[in-house]
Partner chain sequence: MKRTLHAAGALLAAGGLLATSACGGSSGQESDGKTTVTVMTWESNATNKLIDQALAGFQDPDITVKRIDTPNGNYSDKLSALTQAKKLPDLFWCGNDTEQQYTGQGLLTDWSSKLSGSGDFGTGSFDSTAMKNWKTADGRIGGVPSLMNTYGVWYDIDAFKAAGIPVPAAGWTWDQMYEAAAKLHAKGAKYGLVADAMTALDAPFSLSLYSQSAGGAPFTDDVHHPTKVTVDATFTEGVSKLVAGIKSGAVAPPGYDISNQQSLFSAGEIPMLWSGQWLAAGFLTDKPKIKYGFAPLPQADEPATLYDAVGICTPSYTKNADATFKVLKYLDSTVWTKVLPDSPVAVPAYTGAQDSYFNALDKAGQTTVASTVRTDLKASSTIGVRFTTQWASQAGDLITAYWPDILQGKKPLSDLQTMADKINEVIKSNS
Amino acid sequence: MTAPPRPQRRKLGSDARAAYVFLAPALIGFTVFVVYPLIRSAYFALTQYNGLSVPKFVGFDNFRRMFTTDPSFWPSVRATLLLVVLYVPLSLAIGLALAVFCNQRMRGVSLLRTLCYLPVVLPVVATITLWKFVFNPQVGLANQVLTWLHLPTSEWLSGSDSAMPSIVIVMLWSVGSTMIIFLAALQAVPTELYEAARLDGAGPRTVFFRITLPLISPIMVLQVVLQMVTALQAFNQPKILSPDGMGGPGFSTRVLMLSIYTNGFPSLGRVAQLGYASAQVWVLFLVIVVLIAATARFSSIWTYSDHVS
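Structure block, one chain, the form predicted alone:
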């Protein structure tokens, strides 16, 4: 008759306690800085609250006001969608093109990769402020370059039609992070497939569209999600680059994040609307969740899987 495995059970119990001890700081931080603010925000979204007075429960009035009477909400939605439509495809195309170029065997490729990634590690606010001088219509470098090329100049950030494209250009300045992920995906493609394709006489274009692009398609889907979230949460660029700091001229660059900030933390002389801002936060949160869920749901349509016969 054998004895029960008590030593092994005690060891498992000791390991579990050690795991809980190591996980405790992360769980406490997640609860304090994520779960609790999420619950408070959901509560404030149903109240009239300015940050100083006692929250007054108003039900769904904040959401009703948002969709029916707020003159700045739908322009903010349009500005956010325009930013997504312009930024996401361009960031994917430029990031993939840079990754393909940096994946070549040539002298100085390490320096080239470093230069492409360098804007990502530079201070964000300082970089955006520098771009504000570049886009100055009178003395900025952008119009000087256009003048040298005998092309018509632009109002850039001061024009209602050119302000959003200018912000997209500034956001594309940090496309190096996208390039790095694509570069890692490209280097994971088996070289045997390229060698077999060359033996069969396939050209570079056929190799890219028939081998490279299908094999990195899961990473492409991941990048679509990441870039959509980046565009939907854009704040620094519209805030710093807009002439009035509130998404001007007009509502051309007043994206949802900037609208939330303006309502929650208004300028001097205006009353904060933290309850209304919380309602906008939840609308933006639900939009992001729906877009991510839809992308994940239909990702199997345009991604390659070696399990599919």
Second form
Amino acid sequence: MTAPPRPQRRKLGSDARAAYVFLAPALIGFTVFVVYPLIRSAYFALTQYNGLSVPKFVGFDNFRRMFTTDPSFWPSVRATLLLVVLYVPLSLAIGLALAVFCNQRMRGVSLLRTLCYLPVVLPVVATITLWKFVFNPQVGLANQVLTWLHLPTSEWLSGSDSAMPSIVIVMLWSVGSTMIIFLAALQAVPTELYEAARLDGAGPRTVFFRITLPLISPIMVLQVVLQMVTALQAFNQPKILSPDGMGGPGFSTRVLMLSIYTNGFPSLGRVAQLGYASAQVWVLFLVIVVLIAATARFSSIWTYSDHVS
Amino acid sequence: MKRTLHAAGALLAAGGLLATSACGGSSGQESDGKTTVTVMTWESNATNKLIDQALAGFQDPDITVKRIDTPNGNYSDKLSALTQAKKLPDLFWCGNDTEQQYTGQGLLTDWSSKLSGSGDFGTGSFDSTAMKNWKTADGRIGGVPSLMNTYGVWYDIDAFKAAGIPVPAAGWTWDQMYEAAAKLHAKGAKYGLVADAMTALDAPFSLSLYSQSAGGAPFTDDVHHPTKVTVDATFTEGVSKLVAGIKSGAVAPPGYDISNQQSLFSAGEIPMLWSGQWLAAGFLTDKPKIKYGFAPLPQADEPATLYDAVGICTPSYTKNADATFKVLKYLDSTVWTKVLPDSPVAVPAYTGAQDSYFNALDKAGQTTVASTVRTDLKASSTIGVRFTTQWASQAGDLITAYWPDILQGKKPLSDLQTMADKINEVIKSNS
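The form predicted alone done, now the form predicted together with the partner chain:
Below is the whole assembly, all chains and molecules, this chain first.
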């Protein structure tokens, strides 16, 4: 039995030091821009603070106000959940359908994939602003098309019932990123399974539900989590598209992220409520954690696994 | 060792990059001994160009004036960020509410002593209503009012003729307005009247004109220091008429997209539009296809109107208050006389500059605009357009929770009282 060679230990130590040095900028950035704001926001959540005066400790008053007296909080929760319920299944269904379509062997499929992904690389704010023109109830393209087709027109973003579905449509415009991940998953399914299924006389429907879907189910779980986080953190679309920029009409599109922004950075003349907004941030954070944990916990029920326990 | 030194150098460089992210702010003394005074406006590019030309005429060997370019669309975000970073420019465009709130927190320079004299730029040189509303309860003046917004109803003369209705004029009533809206709607207009001011966040203040004009109580006793809000029988009556108008399709409902209402009015798509006098400046450059006029807001019995002056504020940490005040005086008294002839956006609060505005309107043939603005300035019964208090956004959320649903018949009119009670609770808990 011999001791490890000393020169190698010295070399490892030197490498470790170099690694720490190179990691230092990222660690400093993480500490300054993530850890420190996290700690500060936890502190502000327990204070009355407008960003200008000295924070005044108020305990859990901000949370009490949020759950009991703030008329906008529960409508914000409702709007956020409605967005999740509408957006997540639709984005998965459309993303998967596009992926399956783009996974065919046919001419021009590369162009098709590019076209599907194109909205993702376009500047988000510019795209959303264009949609605002499309949805303009008086002069917008959407109502003009409906008129040409002799269909009833809609108030789109101006109607309290149609505003959130309109925002979901705009968010679905970027479904190309979901499609790309599904496409990669589809291409990883072993082709011999398909060949074996065909030899056994399975039709396309059976092949899809018995082979494709089970084998890409782990990716489906990932997509559910990703799309859920996207929906829970939606901000650009409701901010830019709502007629008043505050999640209107009424509270119909004031999702939690927009509510946080509206309280933290209010419109001209209003004073910021950074303490209250920080409390809302922590509530949103907890909602995201709980939903993702629940998704991960129950994913084994519908995720295919070839391991035998 | 050499490698460690390199890494340390890289870290210092990264730290330096992080530390140099600040921008903007008041300038103070330059190396050549001159004082630079920075100015930030929310005006359009065209008006800013006129302001720059006018500022070029400011002659002081010791002072340089520098305007900071900022997008007018994101002005409130920019202002919030600069305020929290304590980097506000020496002079910045601000609303009455911003001035009241910031002054209350000691963030603005108090000009009351400089304005107290009887010279050509004292409190007496300004419109009395505007100056009164810019004073805080303890007599501080954290900014100087610059322009006064007045409100009225823009109308399409030909649409009124086609519907056989006389055009609106001073003294017309709320009932006449709703009747006209109904006839214009029946004649083919999607909505006879578009009035975001009566359906959006600050709507109860607009509807307060009905109750005030009919001898009832205003919605609130004071927008700066309210002790209560009141929803009496006359206020409820005014709202019920609006609800009926929305139900019949004569009036645009809450949520109506106002982003292109000016161009729709210009194109003859909106026959009656409740808005401000500032549209007149745009109509001079982008001429409407229609013949139009501008009438004072309707009344029940006595005339009543909204007051809303914007102004110019200075942070308390300005480095040279005397130089800043000189530029402020020039902006308020001289710049408008040079800018308004080409862009008559609003009447100056500084009375000595008001002729330039009215002359520009007369010259452009906008006689109804001039007469309506004059009428509004003389109105004895007025109310502010919104709360200016620290808790204004809490009250705003309560209004959003009740007002649109009441107007659309989803909640009963009796909920107006519930809304008022809840706002009164907010007032009580913050007083």
